[in-house]
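Consider the single chain below, provided in structure tokens and representing the form predicted alone.
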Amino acid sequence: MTELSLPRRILIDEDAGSALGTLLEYYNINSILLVTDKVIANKDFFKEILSLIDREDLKIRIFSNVNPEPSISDVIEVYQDYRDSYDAIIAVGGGSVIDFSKSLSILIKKGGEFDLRGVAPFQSLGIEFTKPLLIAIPTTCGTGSDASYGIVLTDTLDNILVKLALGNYELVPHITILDAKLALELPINLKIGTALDALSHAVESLVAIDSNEFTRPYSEHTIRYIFKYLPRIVDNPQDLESLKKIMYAATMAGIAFTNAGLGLAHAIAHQLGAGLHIHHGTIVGMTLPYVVKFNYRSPTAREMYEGIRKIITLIDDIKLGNNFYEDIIDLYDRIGFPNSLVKLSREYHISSDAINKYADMALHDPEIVYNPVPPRYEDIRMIIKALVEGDINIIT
């Protein structure tokens, strides 16, 4: 059996804080929980949002210190100050601050006993239908978190740190609001890296083993808008239009991945991005290209690729090169982005040993379980052996 879960109501096009103010009396809601962080909290827009939705009979907590990689440890300290009963809790910012919200909102409905570690696809929570409301405003253009199911969190397994992909089909947002001014002012490698996890989510649920003809169209669009459009906020980083594109990219990704399943770039890059502290986007983009020519292996992953490869090059006029993973590539150095750690920064040239390390951990990471070709640990570290030196050759 295949089921979609989507949000309940998606905005588009819409003034954050007005759309908000509706939807708080439309829903009858009078107390709010409104999580963000440092950054965020102090912005303009923000402080709009607030004088928007501000009413006499509205009580509304805020907490602002969502920490950029949010550990279940956090999520249990603010469970501890915040617990409450409340009608929506409101996120307003980008992926940790969504996943940190969805996190805070199972222990709001469950308890605090409640062990994070065990949110699963298949397993009922029993929260899906009671309060809190989960709104979620994005304010960068990648995670899609504010339309999927799942969530990341740091944790220490053995002295290590590691990322937990968590997820559940109860935790996706009641509601997205879609405001692409809110992202006006990322700084460009946020605008950059945001977007090259949007792409990451639609190539990799594209060809996942859950792939199918509902999921598709929302993986190919994504992909379509990625190569158009991401060159154009490079070169103009206000230009809202092609950031509008962008965002709407990174939610119809997060409802492809959260229907169809990743795969091994994401495998790979929650081990790596834990270990050598980057950012999500950043890495996972930075992975892609390998993990593309490695699943080239599967008639059915590159049937799909030369399929998308098609749709780019009829729709929008765009020369590609001989396949899709120089085609990713080609998009890198057009938008002046790294395509290796060495070119990232030569302090990730990392040893033989860490390697090995970070192969075993991806190989026990749940999303390789959707990746059309599965992966033994040889390739995995033949993955990451190419991804530091940056020589896609080594993938044979």
Given for the second form:
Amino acid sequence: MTELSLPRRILIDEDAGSALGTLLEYYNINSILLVTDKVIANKDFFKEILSLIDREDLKIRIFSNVNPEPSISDVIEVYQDYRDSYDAIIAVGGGSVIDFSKSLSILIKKGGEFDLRGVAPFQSLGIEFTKPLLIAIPTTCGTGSDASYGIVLTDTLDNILVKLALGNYELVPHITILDAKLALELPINLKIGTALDALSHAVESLVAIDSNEFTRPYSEHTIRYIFKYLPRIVDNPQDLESLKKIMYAATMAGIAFTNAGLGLAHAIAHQLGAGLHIHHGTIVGMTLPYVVKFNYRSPTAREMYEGIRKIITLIDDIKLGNNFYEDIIDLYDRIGFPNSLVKLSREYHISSDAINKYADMALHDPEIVYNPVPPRYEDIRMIIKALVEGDINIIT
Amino acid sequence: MPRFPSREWADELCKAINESEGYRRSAKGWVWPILFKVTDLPDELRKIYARGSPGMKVELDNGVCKGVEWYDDAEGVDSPYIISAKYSDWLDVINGKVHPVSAFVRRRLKLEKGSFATIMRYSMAAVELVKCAQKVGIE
Ligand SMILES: [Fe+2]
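After the form predicted alone, can we look at the form predicted in complex with its partner chain?
Okay, now the whole complex, with that chain kicking things off.
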């Protein structure tokens, strides 16, 4: 049995403010909660969106203080202050803002007693068709949260800061509005970081255990777009046409991984990102080629990797190297992205005790089971060691 | 090879778990018994378990199986975790046709009782558990 969960509507290449205004009237929406973060709240485009949706009979509340890595307790706290009945929750921002809005929408629909830690894909939340509608307007180009079922929240477990990867199909936003102009001002390191998150979603979902005929085209298209357009953005960060393609790619990858699953790169990156305070896209992108090499052990995964390489070479006319993990590392060299923790910072030369700890934690990450090759504890240690030192030859 | 499901099969599963390095590692911290229930039996098994849904409660503790309890009819039996599925769905999972996590996602395996939050952290242990079941085998 195969299922595909998607947003009800994806508005592509729209002017976010006027598109949102039209939608709110169309759906007869009279009360909204706008959720964003401090940086975006001060942007001109955010003020413009507000002015474009403003009408007399629309009640607007704004929460503009989502933390960069929101925690479960942040969500509960904001729920206490903002619990109310809304027709729609509108998330304007990157992955943190959208994830936060999804979490808040669960509490608003199910009540503050509901344990967010237990949000799992295999349960019915009973909130799919209830108000408030969730509308996502992404302002970065990578998380895919606007089309995905996932939520990443931080939590404290046995006094350790952990990232919880939660998800449920009822949390796929109802509507997503893609307006690449909103991502133009994003600093280049975040453009790269979020785009590499999209690449990681695509590469992992391509070979994940639930990958299928409906998800693979989204994965493949994302990989092609990142290989083609990310170098152009690095050369010219204001290249709006390329930025559009990266934003589409991010949303497509969100659809792909929601329905196919992710894998070991995410399972490892969640731990290292939380423990070392590294941006999610940066750490998962960095982990990716090492996991790809490990996954070459699977004949099916190898076939998928070789298939996408053929498409990139023959259709997109991009010269590639000997195998997919080297291609990814070559792409990183081309865009000036480090391929090891030590290159990112010398302080990330973590001890072997720390490697063991992270490997053990990765073994408990929900994304790990979607990896095409079930990894053993020793395998994960090997991959983290290779990632720290930037030595892909460690991986056998 | 013992018949699935049966008391003998459950005993073999417990042995296989205790021989699995992979399970021991990934289930560190899991300390709750799980009752596995089998529903919708085929006719030939209905003759043996006339009351309906047999089950095995596996006493799992930090990667070790401390014993199993067998129930010819597990309806009404309590346990901190209860996972139930149709006989044909268990077969698909144990034979490797369906991944255990996909089976949960597609609602073929049902968590009747227990914490989703905890189970999410032990998905790899679930995979190892299925490998143990595969070692015991199904005719
Ligand atoms: Fe990600």
